[in-house]
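Coming up is one lone chain in structure tokens, specifically the form predicted alone.
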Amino acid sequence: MEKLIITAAICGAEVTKESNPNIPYTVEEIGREAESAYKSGASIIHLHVREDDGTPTQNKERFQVCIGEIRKRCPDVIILPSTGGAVGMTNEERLQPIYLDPPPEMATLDCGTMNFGGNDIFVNTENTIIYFAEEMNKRGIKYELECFDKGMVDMALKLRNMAYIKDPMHFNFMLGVIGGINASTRDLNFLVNSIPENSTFCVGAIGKYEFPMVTLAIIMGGHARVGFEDNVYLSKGVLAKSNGELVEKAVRIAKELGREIASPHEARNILGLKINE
């Protein structure tokens, strides 16, 4: 079984310091949390950025500064910016991080529209997905295909057959999100059995489901996503002090199950990213 790629989703767009005071907002805090995850074994940093007061933003300049801070601390880590942004943002707002110089190696590509609870709708029309994919293709950016439900997998496969999305495909299955598929063994198997054999996949889950679903992913030969974006607790009732603590727990589980941890260099090989020697 290939080595395990661990992605750390260090802050997200919605979770706040009210949930956990260690959630990073400032450039220095984002750099600190990325470094803690990297030193603990994460080879990918999934990056949202915030204003200093915690307001989510897709501002290109803010991404550039935060990425610079992460690069100072973790020169070889893979940085995976979000193009999801936050509910209500326009396509143009959301896409700003792919226009950095140099462009990121990877970026997220959400594969469908879903209810996010209450009156919130996260809108990703077919045309939006095609537009995002084409813009990433122009810049040589590999997409992580964000799938919150089975229909999103089907959309990604349809667009692959139409040549908008390129092989090999890399999926991120997010389980237990309101409006999406459940965090269960049955449903994860359903998703994994729906993707092409030459694909790779990562699994993340919300709250108490994070580590059970990550454990299943490790056993199934997939990859793991942990971090404050999805879950702020190390165990029941115990707030995590850092993203690094969450990554360390994933590493411990992987080692117990016989999976070695991939370095950023090894992760690039597994994902088919360009490697600068």
Second form
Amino acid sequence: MEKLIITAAICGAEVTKESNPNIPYTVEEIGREAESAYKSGASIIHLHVREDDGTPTQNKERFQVCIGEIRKRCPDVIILPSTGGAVGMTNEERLQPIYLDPPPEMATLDCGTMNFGGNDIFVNTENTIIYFAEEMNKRGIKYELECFDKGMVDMALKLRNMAYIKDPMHFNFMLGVIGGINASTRDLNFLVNSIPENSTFCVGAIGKYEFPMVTLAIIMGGHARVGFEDNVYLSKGVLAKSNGELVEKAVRIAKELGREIASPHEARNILGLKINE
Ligand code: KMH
Ligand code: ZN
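Having seen the form predicted alone, please provide the structure of the form predicted in complex with (5S)-5-amino-3-OXO-hexanoic acid.
To see the whole picture, the full complex is given below, headed by that same chain.
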């Protein structure tokens, strides 16, 4: 089986230090969390950034500074900025990190609109998805197709048929978000059986579902996402001290199951990214 790519979603836009004091806000904290994940075996950092007070932002300069800090500590890691940002942001706000120079190798492309808790709606209309995809195509950025539900997979496939979304497709199935698909074996199977053969997929899940779903992904030949964005606990009632601890746990599970861990270089090969070495 292909080596396992581990993505660390180190920060997110919603979770706060009230849930876990180790959630990174400052540039230094973001660097520290990226480094701990990388040293533990993550080859991709899924990046949201914050103001020092924890407010989520898509500000380009803030991304630039945070990416600089991560690069100092993890020279070869793949950095995958969010274009989802936080609920309520405009499209232009959300897209800022793709206009960095040089552009990021990868970025998220959210594939549909959904309820996002309480009164929140995470809006991604068909036209928004096309617009984001085309902006990323122009810059040679590989999208990670964020699918929180089966309809989002179908939307991505439809846009692929219309040539807006390019092959090979790389999906991230986010399971267990209220408003999206459940974190269950049945539903993960449904998603995996819906994607083209030449595509790759990663699995992340919210809270207590993170490690059971990641374990399934490891067994099924998919890739794994862990991190504070999705889950702040190492085990029941035990807060993780760092993203590195969550990555270490995924590595332990993978090794027990006989799956080796991909380096950033190997991850680039698996995902078809350009190698600049
Ligand atoms: N924060 C969510 C509203 C992404 O990174 O593209 C969107 C999100 C997905 O986290
Ligand atoms: Zn995200």
